[in-house]
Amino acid sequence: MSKGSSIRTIHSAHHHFGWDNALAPVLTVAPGEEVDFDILDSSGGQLTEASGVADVAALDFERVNPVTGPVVVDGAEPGDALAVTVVDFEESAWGWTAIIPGFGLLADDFPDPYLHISHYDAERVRFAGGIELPTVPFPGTIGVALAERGLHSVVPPRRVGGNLDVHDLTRGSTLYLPVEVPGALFSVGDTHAAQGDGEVCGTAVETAMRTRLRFDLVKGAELPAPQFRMARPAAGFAPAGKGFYATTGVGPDLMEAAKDAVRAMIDHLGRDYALAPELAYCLCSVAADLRISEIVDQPNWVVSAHLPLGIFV
């Protein structure tokens, strides 16, 4: 990523735990404006690439997900959107992956911790052996200030963005958010070097990186949630020529549909890829795309999880 003269940037010690109004702002930036955002794991640094089991049985909740931040664009006002360009990266070397007990879709099936490490360049995911992804880096958190006064938990998206986990929102790729303070008052962190959709088991690949963003406003846009536009999507990065294999769900609950989606796909990777449950469940989470494939049918509903093949090499 160039360093142009203009570019100003703010460093990952400009961070912050949650959404909060009265939080100062580090820097105003003007519509048109591009801005380098160093940004921390979502761990907080608390995990790093020597990093076992027990620390991610130790981790801090208090200080998971900091967000660098806040920025006050110059213009904005409550109805407004702000509209936020994903313009480049400067990816780093390595990520994690972790099962924390009590989070993700399958919680119950997987109650004890897990941690898996990753190294990445700008080009592939080196995630086990033989397992190989394309980088397809993104912010997980992205959002602005909330109206409501008071402390607000990052760990929810909201209607004011924070963490979509929206794989498409990578390079060229547009997001509108709802601005409901003046400024609006942006943060953005949880970077994530490959995800597939749902980030089933509460984790992607997960890990520092720096990122530049362009700023601009759509006056009177009245936006009643995100809404974003992409160059392409993040699912065309896949690697191309073996296909995909799809597991799919079936029943009148589509998130019991949605975990035996995730389920028939675990098992598939035992069976078909010797791989264990733990590693096949964060496999699932950092390159299986989950998708409502039918909703209409009544009383039953239809989830898939699709894996692309080219990931086997």
Contents of the next structure:
2 protein chains.
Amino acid sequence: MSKGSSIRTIHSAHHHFGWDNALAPVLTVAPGEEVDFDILDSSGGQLTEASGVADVAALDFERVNPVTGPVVVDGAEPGDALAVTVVDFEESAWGWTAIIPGFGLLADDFPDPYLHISHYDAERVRFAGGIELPTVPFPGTIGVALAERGLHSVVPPRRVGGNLDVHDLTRGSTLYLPVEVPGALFSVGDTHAAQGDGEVCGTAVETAMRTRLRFDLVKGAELPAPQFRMARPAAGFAPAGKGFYATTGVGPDLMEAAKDAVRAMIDHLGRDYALAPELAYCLCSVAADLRISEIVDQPNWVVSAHLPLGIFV
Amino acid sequence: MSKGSSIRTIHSAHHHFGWDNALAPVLTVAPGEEVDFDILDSSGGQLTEASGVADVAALDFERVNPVTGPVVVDGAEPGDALAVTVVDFEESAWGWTAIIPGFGLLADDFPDPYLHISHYDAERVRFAGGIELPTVPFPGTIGVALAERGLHSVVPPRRVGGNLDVHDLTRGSTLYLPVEVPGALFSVGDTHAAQGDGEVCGTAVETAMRTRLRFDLVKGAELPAPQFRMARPAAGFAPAGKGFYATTGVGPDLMEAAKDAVRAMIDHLGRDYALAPELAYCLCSVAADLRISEIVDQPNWVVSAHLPLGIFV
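Now that the form predicted alone has been shown, please provide the structure of the form predicted in complex with a further copy of the same chain.
After this comes the whole thing, all chains and molecules, with the earlier chain placed first.
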């Protein structure tokens, strides 16, 4: 990430847990300004490169998902959209992917904690022996304060953004967030080095990163939910040379269809690549993309999980 | 499509409605063999290039979704996978996209019938003035007979395939279908010239096409549902030059989130491109892709609708 002498940095000591429009802002920025955010990983530093599965079991959930901020954007008013352009990242060197009991799409199938450490640079994530993913960094949590008073959990994303976990929000993408309070009160956290559509095991390649963002306003946009603009979907960074394998879930409930598609992919990874189920589940979370292939042929819908085979090097 | 002197053709007169394992096969093929299928459009010829909205209202639903077949594949047994490789298409020149009352993701928002005719060739679909899509042909309905006796509706896809509407099944892709009856009893129909993930208005660019398929067997595959292999997802054919715009739906129900994402895209297309809601809804169906961005941050999930802006020429 290039240095900009005029660019201000918000250090990760300025983090908070959850969304609350009564929080004191740490910085006020003008539309058009770029700001660097030091972002902790989603464990808030509880997991390290040397952590093991016992550390997952011992996670203090009061300290997960810290977000850096909040920032006041000058002139932002309810009804506006805050346009946040993802300018750049300063990647760190390692990240973690965990199965956390009670969390994740297949929580019932995977009741035990599990931890997997990856190393990465700006180009690729060395996920495991013979498995490499393109590094596609993005902030998993990015949002503004709600109009409703009080402290709101950071876990669920909302109409004002938050824990969106949209991997398309990488360098060059612009996210439009509905503003609900004067100044917007923007915060950001939960940086990921790689993730698939769905983040199915509940975690991506979770990693601390410095992130540079630019703020602009679209007056009176009146958006119902976040929208974004991007050069291409993050899935388009997948290595294409070896093609893709896809599994499906077919049935009357999209959630169950998604579970079936992921279960089938885990089985496929076991049979064809000899991956243990836990590692295969984590790989689906960081590299497979969930698509709704068909949502109109009543009463059955089709959810597909796409895996790029070029990750097997 | 190249002519192959040894390739047999099943003409569209050999079509049936619904799946029934008691249907007499029209052809028996050996593993490794290619076959050409003449495929009617999903209206079974009821809609023509000169049709209007009254013809949509008058559709005879007893005659929709004809499939050509069935074909016996020599040696196919329950528990095998029938591998169907999509070899080639002979495109026709026009296709229709309709809003059919009571059908489609936003059936409650769009109660009235609507019909839109597109012209296309092997390269592109001229959807409307200033809007062109890449032609990505595929058969919407592709499947084998169920083990259960009796006639089963062709509308819903099932564990044995059928009306999957997976637009990734274009030239070069291989679909693996669970075989449930001896010989598999394969049929195919509902060819589309272009579609997005979701097929949200309920119809794609619906068009008759001759389709060449190759059949192979994977003995004892024991698949739980269809799986497929492809060079790249169909969404990867979208023109990338102008980037993509995405809307989201955020909430505790994937179906409602998908509806919200599509509604937001229709609003966006109205505001930024002056498209009437009905045409925008049809455009979403043929060009926008539904992704499950996040399915683990309880209790709210994120569904995104991606639209390639390069379709605006």
